[in-house]
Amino acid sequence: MQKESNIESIAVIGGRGRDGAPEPLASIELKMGDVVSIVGPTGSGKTAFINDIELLADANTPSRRRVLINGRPASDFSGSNSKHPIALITQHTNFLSDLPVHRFLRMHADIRQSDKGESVVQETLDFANQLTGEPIIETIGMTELSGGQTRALLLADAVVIGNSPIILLDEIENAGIHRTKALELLHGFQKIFVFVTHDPRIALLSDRRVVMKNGAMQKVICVEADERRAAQEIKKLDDLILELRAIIRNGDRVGAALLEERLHAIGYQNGVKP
């Protein structure tokens, strides 16, 4: 396991929602290795939720939030890129430069970690490739690359090149992410991995999930074992939408019977788990 030696954990203190008043869930904390789900409706400030980490927040953004780093304002971590311990993957993509592949991640494995050279970036991309259906070629521009390619791409360089400690991910299951794998993958590394996510799966796979609303935090809810019991049938669900998907997506016809043939295999009989 990959280890921030000098981030044990961070907190959030609470500010207040959108109508004035003091946020119902006063502070949380988040320690090296955990796994939180940010969940709500839309609009319920889960995004800003996240800004105000990567930003962090000493009330001074709009939520009046604070973030501690190992119980102690963060102000030591901020105005230094070099020192920023926080890796943001939003939805939005976009780059300055059309550097191939290979050359972007080289550079940014110079930069970071220049003693490990060439070997950091293979294992970047192989990390990158188990997350995405389309292997990526690393001789193709930056931006030549899909957004499944993109997001798996810059979530692969900020856990193993940029080593950042805590990685914020804004809804990656609309990135063509293979979610399981994700999760799999990421519970291997010794990091705060923060989702922003309305997708039941990633949400009953994490550690924790905090829920919004009106621009508050409202609860926190510890996941537990019939959760994650519940989690395993959305799987079988969710690779059954995923391999309908495939099968669109070659040209072909999916007819009820082939989808009844399919719910049977995976145990549910006319569309009911008996």
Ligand SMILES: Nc1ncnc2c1ncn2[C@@H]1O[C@H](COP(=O)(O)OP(=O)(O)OP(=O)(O)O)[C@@H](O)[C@H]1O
Given for the second form:
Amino acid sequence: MQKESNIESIAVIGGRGRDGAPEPLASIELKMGDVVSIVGPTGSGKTAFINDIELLADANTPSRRRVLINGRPASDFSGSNSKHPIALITQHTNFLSDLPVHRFLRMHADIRQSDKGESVVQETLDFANQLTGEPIIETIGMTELSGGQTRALLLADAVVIGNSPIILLDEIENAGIHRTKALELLHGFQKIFVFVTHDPRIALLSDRRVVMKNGAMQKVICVEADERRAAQEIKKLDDLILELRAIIRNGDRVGAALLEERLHAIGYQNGVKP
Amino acid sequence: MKVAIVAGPPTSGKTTVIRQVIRRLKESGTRTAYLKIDVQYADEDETIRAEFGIPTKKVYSGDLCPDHCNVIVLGDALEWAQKAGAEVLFVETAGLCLRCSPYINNAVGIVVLEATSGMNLPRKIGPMLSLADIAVVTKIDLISQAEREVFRANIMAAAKADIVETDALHGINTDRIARWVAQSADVGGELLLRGSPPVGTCTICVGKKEIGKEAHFGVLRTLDSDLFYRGE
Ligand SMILES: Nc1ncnc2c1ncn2[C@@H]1O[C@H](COP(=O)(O)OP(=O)(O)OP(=O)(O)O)[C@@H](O)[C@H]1O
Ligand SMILES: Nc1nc2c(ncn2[C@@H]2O[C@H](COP(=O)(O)OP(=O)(O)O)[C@@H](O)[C@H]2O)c(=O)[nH]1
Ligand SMILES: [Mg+2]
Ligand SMILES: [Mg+2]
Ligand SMILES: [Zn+2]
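What does the same protein look like in the form predicted together with this ligand, given that the last one was the form predicted on its own?
Okay, now the whole complex, with that chain kicking things off.
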């Protein structure tokens, strides 16, 4: 706990893209409190980028990137049996334990923060329940949680109990958790969050986004006021899509009239905003 | 010559980890060799030879405990690897016998455990873990941060080993293993097993099939008693 809480920033020093050419973006620095998205086409190297961070790469991965912590080589921080300062939630990450939710979280809490076990467990459950449709029942097995509940609890556990200063998330949008709420909550923590995402809502609710192409960092885009306003509209459209999804899930029909009516309700006529 | 003995349950990722480490050593110009000890089937010797062009070999332990087989063949294996010009010999062993451990003095002892095998595994595998220098935890890409940390805490309770957590498919953190092996001492002098082998000779091992303690002698036990000895 001592060392990791001293982390103030991490920097990724660019290496080379898949074609061997130097990365157009020479480096990027992430500070505590930053929420950053990584965007780019399929196969552009987004996952490889966060793997480099997880690995605290030191010119020893195919990209030859280097990761600095507080401006110094990260190898100073990856000591043997001390806790790794980074939590990575991949698309395959899952809970495998069949212990009941409460017992499992308590076990993790006792290992991480022995002094305040019960209160961090409750905090974790509250956090996760703000992201899910159906609240998590504490007495069911971890493996009985739904996909969305699992993602929500993975995130909540890494943030609250694990208390990792750097959290990397690979395409969590597919899990159906409340993304706006998640971003809002995460902005309240003094941590570094990196989202690999194809989701405009997540990208525009981040502070910045790194654009990837052909295995290389291309540029950083800071989200500005205009994009924030656009994000509000995208949220409405996205919620509409979710609503349509719910209608279809319920076994009902989605007709042109219904779509027209819903668009109208959020201020659009004939597909455009007057 | 340096020797790394890599043990662990089947499918825990031993071969995947060894390949990552061989790749790194090869990049730095170190000559390696690979020996696989398995009970009845293995093809890693062929795939590793094809991938890296290094000398490889396999032995089947058959009716022998693979750890015991290791004790018997390792002398020859060192000679073979030395003649083949290797600077580091990797021995991959099935590690099926949870009472024994294959590690020897001077050689680096590496146990490979998969994080997906359940959080209590470190409590169940005895000397294979407790006598290892490095405990490599694979498949961390598949489990939660929470389980990863509980798994780590359980290893630390059972062993003093250095812990390396890895997504071995992506070679995450395997640099540390390569560095450890490269900096280890050369094996030499009298080679000795690190652990004490388990007690006694087992009548089942020598072919007696009858069920029940009455039919057997040597070190025995009942369902409720501790170990006792019957016989000469
Ligand atoms: N700089 C690089 N040099 C060499 N190989 C690279 C580089 N960046 C990425 N790769 C390789 O390219 C492949 C695709 O990259 P990656 O999986 O990171 O894509 P992605 O953007 O996450 O795609 P998706 O959106 O489909 O998840 C991987 O095998 C990765 O190891
Ligand atoms: N996801 C994931 N799979 C792994 C990892 N390590 C090994 N594997 C896979 O697990 C399987 C067994 O690995 P192998 O190295 O053959 O295990 P061994 O029997 O111990 O030698 C293979 O399909 C590997 O690709 C890892 O860290 N993550
Ligand atoms: Mg990806
Ligand atoms: Mg193998
Ligand atoms: Zn044995």
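In this text, rigid core is short for the largest set of C-alphas that superpose within 1.5 Å between two forms. Residue numbers count along the first chain shown, from 1. It should be emphasised that the depicted structure is a prediction, and the values quoted were computed from it without experimental measurement.
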Classify Gly255 as shifted (yes) or not shifted (no) between the two forms, where shifted means its C-alpha moves by 2 Å or more with the rigid core superposed.
yes
Checking Ala246 here: with the core superposed, does its CA move 2 Å or more between the two forms?
yes
